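The chain below stands alone, shown as structure tokens; this is the form predicted alone.
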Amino acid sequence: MQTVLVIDDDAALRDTISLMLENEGFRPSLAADGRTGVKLALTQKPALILVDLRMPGLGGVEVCKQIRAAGQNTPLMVLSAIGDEMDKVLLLEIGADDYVVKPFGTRELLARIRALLRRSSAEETKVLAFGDVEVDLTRRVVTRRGEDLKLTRAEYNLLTYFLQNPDRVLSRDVILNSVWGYESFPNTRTVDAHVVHLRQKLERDASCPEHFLTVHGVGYRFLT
């Protein structure tokens, strides 16, 4: 059983994502300010951190900055409010790896939550393979049949996003927001171009493809 660590001044809320991690499988561990939270994240070593951007005392931002600089790897997810300033320079800037605007559902928490925890564990196995391919993670490198191949940038995140989340559907509007944001205004074929430069590069046919397949008017989904 996995524990995910919630550390947040909002009992009301904390005893919500307590009951929602509980009836799916996880064991909660809850912290109602950063310090105590920063203590349980070293000692616990928990699987996922929650923590809320805005606490009294020591905040999230320090929080998170504490966790990565005692050499905690875990995941970081941070909670703000609508109207905070939280953007993605300023998650990289402290070590966290997602976040969401409160208010939220609690499905909605729940799908980042394991689409989280299933990418970093993606990572930590370092190489990932399908069909005749690898994916080297550390590297970033991508081999079929042992021959390097030439990827670009963004079809590398759209690989590794996909790797990431198999068997999945995926719409081409989820795609564009997880892989370039919607602050760089792509247009929903950017996905499509993409996903076809995958093909031809990855499949033994693109013309018949196994892994990249095309759920007509919704998106992709990919199979290993």
Contents of the next structure:
Protein chains: 2
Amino acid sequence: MQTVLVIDDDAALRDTISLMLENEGFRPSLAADGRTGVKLALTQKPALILVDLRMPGLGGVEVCKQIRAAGQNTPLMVLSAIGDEMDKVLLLEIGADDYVVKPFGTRELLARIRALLRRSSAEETKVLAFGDVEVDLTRRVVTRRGEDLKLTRAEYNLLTYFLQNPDRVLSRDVILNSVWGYESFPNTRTVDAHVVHLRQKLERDASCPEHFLTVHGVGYRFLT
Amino acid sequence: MQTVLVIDDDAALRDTISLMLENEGFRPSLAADGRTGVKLALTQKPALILVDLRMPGLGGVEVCKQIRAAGQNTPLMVLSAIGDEMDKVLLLEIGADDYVVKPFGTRELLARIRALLRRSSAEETKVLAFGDVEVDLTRRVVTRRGEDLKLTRAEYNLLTYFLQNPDRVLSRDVILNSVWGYESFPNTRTVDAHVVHLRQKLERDASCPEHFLTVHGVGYRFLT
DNA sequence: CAACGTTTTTACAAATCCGTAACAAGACGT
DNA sequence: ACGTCTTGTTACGGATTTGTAAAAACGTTG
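Could the form predicted together with the DNA be shown next, to go alongside the form predicted alone?
Entire complex below, previous chain first.
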């Protein structure tokens, strides 16, 4: 059964949503304020989180930010009052995936919840593995022999790109374009530096790589 | 090779995407405005279409509608700016299959393109073979009896040139011009040296070549 | 603004490759 | 068979490319 965390200071609304969730086969988890909401989000790892935007104390915006900052990318839906400043840019910035405007019907809310869950579960719950390393793409966590590894953002991005294009020779230019995007123009040697880091963290013997191979004069090649 | 049609009024973005597509083995087709985009979509029958939502003149929404109205059900991906009204229902209505929010990394875009193409048809891989050797042009990997071979850049370039011009007598000058380009002027004997390397790595018996044949006084000839 | 972690660049050593020279072996014409 | 021209083969110096660590630039956070 999937847990849905509801973070809202309005007790009546909490109860209504909770009841609806139970009826529809979800397990509701309730928090009356932002602080406990964040705590529950991190400990219970719910399948989806509903956050009221306007709350006394820790507001919805802060809640979202803190949850995302902790590395959770659970689907996040914002509940907003009709008069609220509903800047979609802001929503994207804080990492929200969808929003509904109060007052809403439970049917609409349910539809959105289902849609969001479908979207996020469709985004491969896959765990990719190679050697003694496991990469959980949904949780953005990399472990080696069961131990959590700390990868920086660039390292992680590069790693997932390699994972998605295994067994292929990739030139530095292609890698830069694909991983860094079209609006930054770093030196191609930047790729080398990060490959070194990946080797140091993920290879059994960094000086004799088995997975991150260099193809002299061309680029790199990743083998699982 | 699969054609991908890009309809966007931003020339810089068009170029970036075009470059990325080429690097990844697609054939890009570009349109700077909605009207020519629709025209190209109907005449070229691309494997996939990318449409910018916000364009002067014929907007992305209209482009999608017109393409669908013409009976084309090519996979269609929408590029949207971050502030745009991104109603997913609208997207479904106009027949888009997916969307990405600008600015996006080419890695993300490529992943989505691949996913979309996979849904409609399998990707093609180009593998050329001769004797007991296989050359995977998309992966840039050469195998012999299933085992990976290490070819240097010059060797690989020369090999693919031979593969693309089989059964033909090629003079050293022609080879030099085609493989090395018109800006470098190495000795013609350089070709000989690399042919020797190819024979050593790829021929069953290097001293009695079956595929890389010498045409005395003229050049070389490659037989599959 | 200071302190920190990250990304990018830089610099230099090490590894690899390329083009060429040199000589051996073969092909061709006489 | 002989001499001459072309090709096969190998080895080496120079050039290019990569590994690596450390410095510089950058961005974030308190």
